[in-house]
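Have a look below at one chain only, the form predicted alone, in structure tokens format.
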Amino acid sequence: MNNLKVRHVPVLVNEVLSGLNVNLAPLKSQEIVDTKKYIDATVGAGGHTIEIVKRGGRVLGIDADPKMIEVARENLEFALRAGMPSGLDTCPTDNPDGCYTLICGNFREIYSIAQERGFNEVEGILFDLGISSLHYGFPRGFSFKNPDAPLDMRFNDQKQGVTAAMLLSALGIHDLEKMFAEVMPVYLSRKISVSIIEERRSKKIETVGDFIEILDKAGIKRKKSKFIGSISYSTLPFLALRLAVNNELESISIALPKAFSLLKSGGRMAVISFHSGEDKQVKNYFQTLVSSEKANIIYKKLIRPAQSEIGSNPRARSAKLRVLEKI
């Protein structure tokens, strides 16, 4: 597994270090660690929770996916044991295995998760929302690259029974239009959700092969979407899928205010959101608690990556950072 450490580039490192308040610069050996406490609510790959354990903080991952979290775990060993010559990627304390801690679960339940492990009242808490890049070399279906994969799309095989393909073909046209319409322009999500009936008439939908058919047949083809920049439409379809089958924009309302509860007073909460329905909903929530006066916000304007993140990391194009500071 080592060359997944070489890929993976977590987004918006030093924005999400800054808005969590963690300290930018690395903590000697010597240096004395403040144990604040964090929980990286989409640990992925371990990117972001690795940098803020440099720094002295103690970190709560969580993921709903089992492979990440072996993915995680190894990341994690790798930049705090073994280190680099600097110096500056061990872990700065004598116990590593005391700076994290990994657990598999579904964001949804943070609040009983972090309850379990002492992680109450912490300082910051990071969602990082969509999936890794990693998944997209996972033979799940993410990706439309693979067309001999199943279109399976779950992120945890032994706890969630539906699959992507079962969606397709067990729902009716109108709440297939409804998934498609999550991401897509309302005519789009009804050319795809008749060539998906059309299609299940005659043969069995099951692999990714199968939906990149019917997308075809349908006349959504892989050019350039006006609405979200670089990201074809072709994208979309799988998108809407991936958000049907782990229920992700719900868990995201259930999670956001269980993971505000957590916050100590003047603790922060930092969310990466990839598109316009994940946004959507971190904003409106946001916006309640300030309206309520419990909470501030703290980047008045939507921070965004760089060019010079985009060219070398082209997955954090899309990614939109809000952070807010509770009263």
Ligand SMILES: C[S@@+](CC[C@H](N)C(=O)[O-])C[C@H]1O[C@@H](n2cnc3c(N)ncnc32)[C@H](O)[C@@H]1O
Second form
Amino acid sequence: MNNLKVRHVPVLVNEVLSGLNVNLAPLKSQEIVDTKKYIDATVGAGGHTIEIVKRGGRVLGIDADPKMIEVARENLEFALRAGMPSGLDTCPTDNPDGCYTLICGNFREIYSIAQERGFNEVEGILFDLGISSLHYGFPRGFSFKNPDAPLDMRFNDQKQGVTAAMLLSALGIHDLEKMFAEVMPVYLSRKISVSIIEERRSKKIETVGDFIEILDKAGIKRKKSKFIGSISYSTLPFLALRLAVNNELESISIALPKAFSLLKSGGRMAVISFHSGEDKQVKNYFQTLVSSEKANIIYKKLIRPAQSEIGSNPRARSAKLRVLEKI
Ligand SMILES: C[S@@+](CC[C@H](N)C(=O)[O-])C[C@H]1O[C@@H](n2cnc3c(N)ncnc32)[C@H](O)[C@@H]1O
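Let me have the form predicted together with this ligand next, following on from the form predicted alone.
Below is the entire complex, every chain and molecule, led by the chain shown above.
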């Protein structure tokens, strides 16, 4: 798995580490592993988790996608072998008593997943929302660059029955419009929805290429993309579909209060979002906690990646980090 051509570069690493109050210096040789517990609710390729483990934290890593759990496991094992201080050599891995443990599950079940493994009263919880760079290379229809891929977009085909192609084939015009309008202007959502209804009268929608054809017919620009914020029109219809297939916005609203209840007093929660629909939910939830005097906001100003980070990792350009501390 480590031979994958595309790497996932974690975003805002230093800001996340200091936001979560993780020791900033990696452990020195022979130093004892800390008992501080963290939950990485979106472990992905393990980028943030590796950095927390290197600094002595114990991490429960969760991901809805079984493939990403494989990637995280391999990357963590590699990082432990390659660059960990020798004091960690004996740390049992993939075990709740060790440096990290990895669980395939949806973060909407974060409370029960964490309770079962003794991760309550934790020091910090991270949500790095959305998908990883590796997802674009999976043959599951996440990217418009792979027209032959099935239009699937599920994180887990064993647990989720409805694919993106099924949604486009079954939803009525109003539900289609509502789905695209989550991330796009209403007039464009309407154009795409009408084009879908037209197309499916004569043809089965099965692949990414079929969806691209629909977008082309609706006049949605692909290459010369217009930008809304920092996301192009070409990617927005794909984003809307993916959010719907995986119920992503609903999962965030269910998970945040559960995650908050797992924090100890003084514990921190950090959330990185990549589009306004996600960020709005995070901002509103954090504000509710502040108004009811249950939490304080750590960074008063929204944290965005520096130009230097965006230069070396373009995926970081739309990232926004919010951090709170439980009172
Ligand atoms: C941006 S990536 C995380 C990258 C990770 N921080 C790293 O450094 O490698 C987001 C990950 O969250 C996972 N994910 C998205 N929604 C999820 C959910 N509801 N429950 C659990 N995992 C989810 C995706 O499968 C993806 O691997």
